[in-house]
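In the block that follows, a single chain appears as structure tokens, in the form predicted alone.
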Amino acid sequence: MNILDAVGKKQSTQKERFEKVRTLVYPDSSDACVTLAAEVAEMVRSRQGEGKNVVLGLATGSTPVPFYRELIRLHKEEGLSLGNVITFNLDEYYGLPRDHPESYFRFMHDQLFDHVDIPAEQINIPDGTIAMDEVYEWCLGYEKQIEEAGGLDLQILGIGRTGHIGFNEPGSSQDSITRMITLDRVTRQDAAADFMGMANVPRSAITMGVGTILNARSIVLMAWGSNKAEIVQEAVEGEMNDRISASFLQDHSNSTFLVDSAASSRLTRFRHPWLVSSVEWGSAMKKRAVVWLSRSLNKPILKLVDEDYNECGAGELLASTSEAAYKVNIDVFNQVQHTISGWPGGKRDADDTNRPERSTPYPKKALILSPEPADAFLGMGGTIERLVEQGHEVVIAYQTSGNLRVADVAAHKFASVVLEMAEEDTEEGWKSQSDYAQEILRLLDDKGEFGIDPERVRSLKGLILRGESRAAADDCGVGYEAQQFLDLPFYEKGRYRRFQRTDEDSDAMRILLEAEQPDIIFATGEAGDPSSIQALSFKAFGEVWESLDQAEWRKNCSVWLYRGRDEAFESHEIDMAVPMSPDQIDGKGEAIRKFMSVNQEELGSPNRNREIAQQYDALGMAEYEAIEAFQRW
């Protein structure tokens, strides 16, 4: 199936009735994006056959890497040359210089341009820089050379939380064109990261306008992650809307949403396929529709009826197994009971028939796999406590130091009191200290605000990040002894939306698990953005994990996925659901609170442990406090 090809093929089978844009679903980003680039090469060449160009629009971001590398690929191996295309960025921070390290113009060409052959007067990048009382003027230019160009033949999107493309906020109507805009909370919040602080990220930006983008005769957007599942279908079956002006391209004749499993899991036909086509209704299948049924009615599974299956579209379920509502009912209820376990690594002599982790061996060796320090802390803080408490050993990896995330002032101020207790102490031993010290002083301030982080500083930022993390490992019982930390060299070597997984990844991640043999290991970023740290930590962990299939020590290994910064798991999607008490989700807290570089959003991940308590509760399951999920992987 063409992916440039959607005209009149906007749903294609009765199971995507409810969407309202063409969405093709890929395994993973790189499938999509091989396709995709070889769509693109195919027109390129062409469209040269013919004497003519190709229009292209572009955007940033790391969603669009992966074609981008793809391009490249191409270009370098098999000779295809990109000398008639022109293109036309989307959008640019306003206020950056063209040379700082997360303009979009040197991003365009850090991953793009410099590596293939598109002639530089025909990249067209939006300028950030120009004065203020000539922005306007500057975007109707930026209109007509679009215009006299001959238009966009096609657009290249990505979507960001709020649903906006490009930087059209919510807000932004159908009609707008090219113009200055001022940035959502939400998505300078995303990108506090790349800038070292929320406080860095420009507050404006110039970005092509809706109508601008829906004028271009073919549209792809690119969503990867569990994270975009949520906007992707309100954008793919909400309403049309200028809160979400993504929905826009509903609108359009030749529009494509082109998104990996993880981002398409809130989708109608994957969420409740039942309500779109006859389904297979096995164990986890009924658990699925039956959750589902009584969360939309705010029933416990036990209150329900067969009225209710048959009114909500679920009245196939009770039919093929020729069963009453009270039966299914019962089944689902102990399905979901099953899964709280107060033991995350087993109960000692217990009869494990009905529990998440097996019994034995105990006490068992967890390997607790955090891509970044914080990472372990948000999504499973309490159940590190509880598995030191009933006397298992606890081995934390952290995968990567988090240096990026650790801000300026936080070196600055570290340097500064070394400086100062030197200064206080003649004494000559302090020389050492002081002098790097003042090293550490001269290069922050050469390198400036925006600037990219030396090797020393960053090295000094990881150790300050390694200092919190001793700290909240220490909250929840585990031993300096106990820490290690990797540094894969994917995260020292890059930056964000920058990362390229090597096997010098591998090699680390192969030395941890063969010299610590666990019997448990606690993992996240399975369903995360393919760029994302906690993706990339994953992958590297996963591909190492898969060759040491004949280890013994792997036989008889579990593998628990917990959700840290990702999106949360669905109450149906939880095969393990870990109670806490209201001591150890405020113990939790504190842990977290050990991070100077921890977000109000991530300060709050105690909340997600509560509202999944109260999910809990209401299917009718005893009530708690909090609860931490995890899925057998």
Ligand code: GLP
Given for the second form:
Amino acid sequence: MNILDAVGKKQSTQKERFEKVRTLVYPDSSDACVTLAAEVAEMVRSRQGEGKNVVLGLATGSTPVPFYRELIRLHKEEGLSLGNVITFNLDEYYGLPRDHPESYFRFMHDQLFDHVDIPAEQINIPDGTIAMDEVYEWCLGYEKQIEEAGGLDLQILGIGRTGHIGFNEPGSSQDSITRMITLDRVTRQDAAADFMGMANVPRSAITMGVGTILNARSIVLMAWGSNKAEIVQEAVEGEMNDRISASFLQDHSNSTFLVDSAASSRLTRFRHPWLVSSVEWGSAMKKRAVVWLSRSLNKPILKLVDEDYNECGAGELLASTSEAAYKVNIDVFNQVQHTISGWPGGKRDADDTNRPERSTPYPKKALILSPEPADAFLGMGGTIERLVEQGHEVVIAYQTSGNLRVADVAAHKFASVVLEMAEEDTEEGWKSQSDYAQEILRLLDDKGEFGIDPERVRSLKGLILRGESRAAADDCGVGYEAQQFLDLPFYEKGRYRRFQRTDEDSDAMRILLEAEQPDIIFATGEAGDPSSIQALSFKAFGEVWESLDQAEWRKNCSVWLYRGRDEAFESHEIDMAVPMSPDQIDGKGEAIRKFMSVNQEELGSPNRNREIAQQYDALGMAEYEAIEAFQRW
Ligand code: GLP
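Show the same protein again, this time as the form predicted in complex with this ligand rather than the form predicted alone.
What follows is the entire complex, opening with the chain shown before.
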């Protein structure tokens, strides 16, 4: 089926019967974007033949970037002209100069317009620089321009974590039009990294309204990565209301959610497939269903009875295995029980038939990959400490420097301290340090409120973060000599939401893996938004890993996934649950606090570990203070 085929309002098939808007799932974002771009190209070409224009509504954010890259490729390599395309962008921050690196004006030019042949006069982007008292008139004018262009043929959308489209925050009505709005706290928090701190994120924006968007003849909303899974499920399967403006797409006659498999994972047909179709009851599916049953009835696994299975739509499970509830219960109970292990590196001289990790070799060489420096501590600080205590050789490799997260104040503080020390020195021995500090202070000053850090400043910020990482690793018992700072080039050369990986990144990963030849690897980012630092870092690792399939050490190396900044694993997805004592969880909190740049939500990461323990407890497992969760790759 084509993405842009007019389908009319959603007709439910059995499998998709909980979905109130057409949802197409692709294995990954690039497949989806290549298909969509081909269809858009087709539309553009056929209109060219008729001497007509195509009017596109465009979005910013990292989500549409792969789509734009494919359009650029089609233009450069396959001679596609976009000369007959008129564009209207959804939104713009209010108060940002157009040349600010985070303005949507600049973003769109960097990501698309500067590389294709859409005439400048056919590009329309809300103007965030107009005077406050002219905004109202300006917005009416924007609506009129869209109308005069013939209305939007296709509106491209991403989705924010609050479920917003454009910047239509919760409370935006279905018939709202282009206007100025105040940004939600969550939205500003999500943009904080782009702006190097929440304080720099504008408080308001101009956005097309929900009504403006719904007037488009067709709408495609894209979403990638596990962090979007929950909001996609709510928008697609939940009630249509103004709490989630994307849910209004349910009311459009030609709208489509285009998602990758990670973002689709919470839809009923994937999360609880037995509710919508008949399934193969392998052991993973059994575990998924029984854990869900136990959680939704708030009853420990071993207390579930036949009626519970029947009443909740899992009766087929009992029928298909011709087993009574108690047998299935015990089977799944044991499966979950066996995920619990205080020996993340395997238990020496122990029978490992039912343990998540092998007992040999012992001790192991463990390599922990941390995309940004804080990730490893957020996701597995307690487990790192355990691995060290249990005698394993632990190496932490920080894949990127993380320097974009460090606030100006930190660099300012460091330079000022150096300067003061230099001033106290009368012998002139500190001349070069003092010159350096002065230069940093000058660069910080010159770049102004919204400027980009020059390389010197980024490198100082990277060093500050190295100091913090060392302190955090020290809390977990890992010494300086066992820490590697890879500073992957994609990060050093890039900016949030538009990083691009090259072979240099893979080279660095290859050198690391070949030098370390670990027995066990812990990594994260496999289900992240494809343009996130976590996903790009994982890809760099994953590709090299695949290419090393002939290496002897690699055949005996296990790979575990953890979740640092991405969505936590659900109980049924966990293959290894490492329990933590109250002291250990406090220690983890201490390590995380070494990073000045972690935000409030990340500081709460030990609570995620407490929640997992509570979930295990509710399933009827032993009651632990906290659990760090892992999945086999
Ligand atoms: C901002 C934009 C939205 C975009 C959202 C998600 O709020 N105004 O148009 O959909 O961010 O961004 P990303 O695609 O980077 O996840």
